[in-house]
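As a starting point, one isolated chain is supplied in structure tokens, in the form predicted on its own.
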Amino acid sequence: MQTVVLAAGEGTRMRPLTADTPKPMLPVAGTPLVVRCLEDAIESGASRVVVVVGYEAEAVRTAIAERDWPVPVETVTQAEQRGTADAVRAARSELEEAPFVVLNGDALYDRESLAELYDANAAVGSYRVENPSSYGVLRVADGRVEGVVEKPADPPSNLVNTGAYVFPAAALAWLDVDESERGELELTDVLQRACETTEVRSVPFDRWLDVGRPWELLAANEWALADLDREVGGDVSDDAELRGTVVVENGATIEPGVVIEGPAYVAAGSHVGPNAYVRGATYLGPDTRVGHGVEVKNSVVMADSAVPHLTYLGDSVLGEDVNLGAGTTVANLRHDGEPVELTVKGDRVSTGRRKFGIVCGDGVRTGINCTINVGIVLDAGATVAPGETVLRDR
């Protein structure tokens, strides 16, 4: 089935990681989010894919063009990010008069459930959550979707909209919707019309993750790393110890005294050690450095970043070209045991995680012997002085 993948958004909730990188290009176990979405779509039944790009579009186009796809894949541009219905409308001229699938390019879907969606005539993916009030909630009766309610105080169900749809061909004419209260052209209005004119089925997903905020990028890597098979290339010292599912790409170097406990991924050009400890669903991007006496636990370290000496980094996300000075210590646990909060678009929001460290935008620099508290966001280019204790975002 023909498929539209939405990858035009800026990802403001993911700031500062998206200051210069489009959210669909953030790495998940060595693969950009949007590429992973395309792989899942094609494996599940996509016969042709149109990717809608916008913010930092060239980076997304390049990532797609670098790969050989078994089905036709092309890109179209949403000139102004006016909402999801407008994004699909940007792809309309490339679609045939036939049913079509729409997927969010920044979400993870389990392939078995996604394949079931592709087998449906008209459908929306659903996922059961404990607290649905933060999502678009589906109104469902006898497996038939009657509509969707955005972030209701009194949810009609605990089934939320996963942003995965099968629309009938007629929906191509329904994309010219009115602006919502948020000032956007919403694809959920198209879904509502489909519910009123045809039988729309709810397809339950066993696993789904909306990767919208930094801690969800951690969760996405935890999911993807757990599904990898062990593969060790590169230059690995005989005196290094790799335990469990560890991927070391060709071109990476693992020095003596290093212990890596999988699941973990070490990308090409990375240099780990000597005498370093990497554990707990950690991704080390291309050309990263983890030096002597460093422990990295359950973290994402993006390309060209360095954690060189005598440092602890736990449950954190570092953007590109970050350098943590010798002796930098990152806290990742509140003394009261409550979930760590993080600033998202100016508001402190619970991550739902008992352990979470810091988020660093591209180009952050910390001085030697500094300490950074839990839930701190350091904006792109921020600096921390030697010996400083950081208790607030900057």
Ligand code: TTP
Second form
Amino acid sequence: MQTVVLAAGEGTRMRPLTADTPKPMLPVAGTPLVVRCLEDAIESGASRVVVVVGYEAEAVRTAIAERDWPVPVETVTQAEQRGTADAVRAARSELEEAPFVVLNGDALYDRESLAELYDANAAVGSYRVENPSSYGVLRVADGRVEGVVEKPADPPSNLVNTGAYVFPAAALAWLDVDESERGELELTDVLQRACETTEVRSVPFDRWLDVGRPWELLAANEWALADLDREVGGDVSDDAELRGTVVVENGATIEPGVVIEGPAYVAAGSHVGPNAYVRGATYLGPDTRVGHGVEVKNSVVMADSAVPHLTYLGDSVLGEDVNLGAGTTVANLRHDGEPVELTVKGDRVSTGRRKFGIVCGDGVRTGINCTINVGIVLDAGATVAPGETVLRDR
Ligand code: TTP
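Next up, can you give the form predicted in complex with this ligand of this protein, since the form predicted on its own came first?
Full complex below, order starting with the chain above.
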């Protein structure tokens, strides 16, 4: 079925990681998020894909163009990020007068569930959550979706909208919706109309992850790393120990005394050790450096970043070209054991994670022997002086 993948958004909740990198290009176990979405869509039944790009469009266009796809894949540009219905409208001229699938390009879906969606006529992927109030919640009776309510105080069900839809051909004419209360042109209004005019099925998804905020990028990497097969290339010392599912790309170097406990991914050009400890769903991007006496646990370290000496980095996300000075220590657990909070668009929000460290935008530099508290966000280009204790975002 023809498919539209939405990848034009600004990713404001993912800042500072999206200051220069569009969210669809953030790495998930070595593959950009949007590429993973396309692979899942094609594997599950997409016969043709139109990817809508917008924010930092060139990077997304290039990543798509440089891959060989088994079905036609093209990109169209959404001039202004006015909402999801507007994004599909940008693809409308490329679509045939036939049913079409729409997927959020920043979500992970399990392929079996996605394949079930592709088999349906008109449908929305649903996912069961305990506390649905912060999502779009589906009103469902006998598997039929009667409507969708945004962030309801009194949710009509525990089934939330995954942003994966099959629309009937007629919906192509319904994309010209009015602005919603929050000032966007929303695809959920098109879904609502579909529910009122035709039978829309709820297809329950076994797994789904909306990758909107930094800790969800960690979760996405945890998900994808757990699915990998062990594959060790590169230059790996006989005196290094690689336990479990570890991927080392060709062109990476693992020095003596290194212990890597999978799942972990070490991309080409990276240099690990000597004497480093990497564990717990860690992704080390291209040309990264993890040096002597460094422990990296459950973290995403993006391209060209370095943690060269005597550092603890846990449950954290480092953007590109970050350098943590010798002896930098990151806290990842509150003394009261409560979930760590993080600032998202100016508000402190619970990550829901008992352990979470820090988020560094591109180009952050920390001096030697500094300490950074749990849940700190360092903006792109921020610096920390030697010996400093960082208790607030900067
Ligand atoms: P959102 O997650 O609502 O928006 P976003 O990705 O820009 O993130 P944020 O809210 O943090 O700023 O978007 C859902 C999907 O739709 C996502 O894949 C991006 C895409 N999208 C567009 O393609 N065009 C748009 O105008 C908008 C708002 C979203």
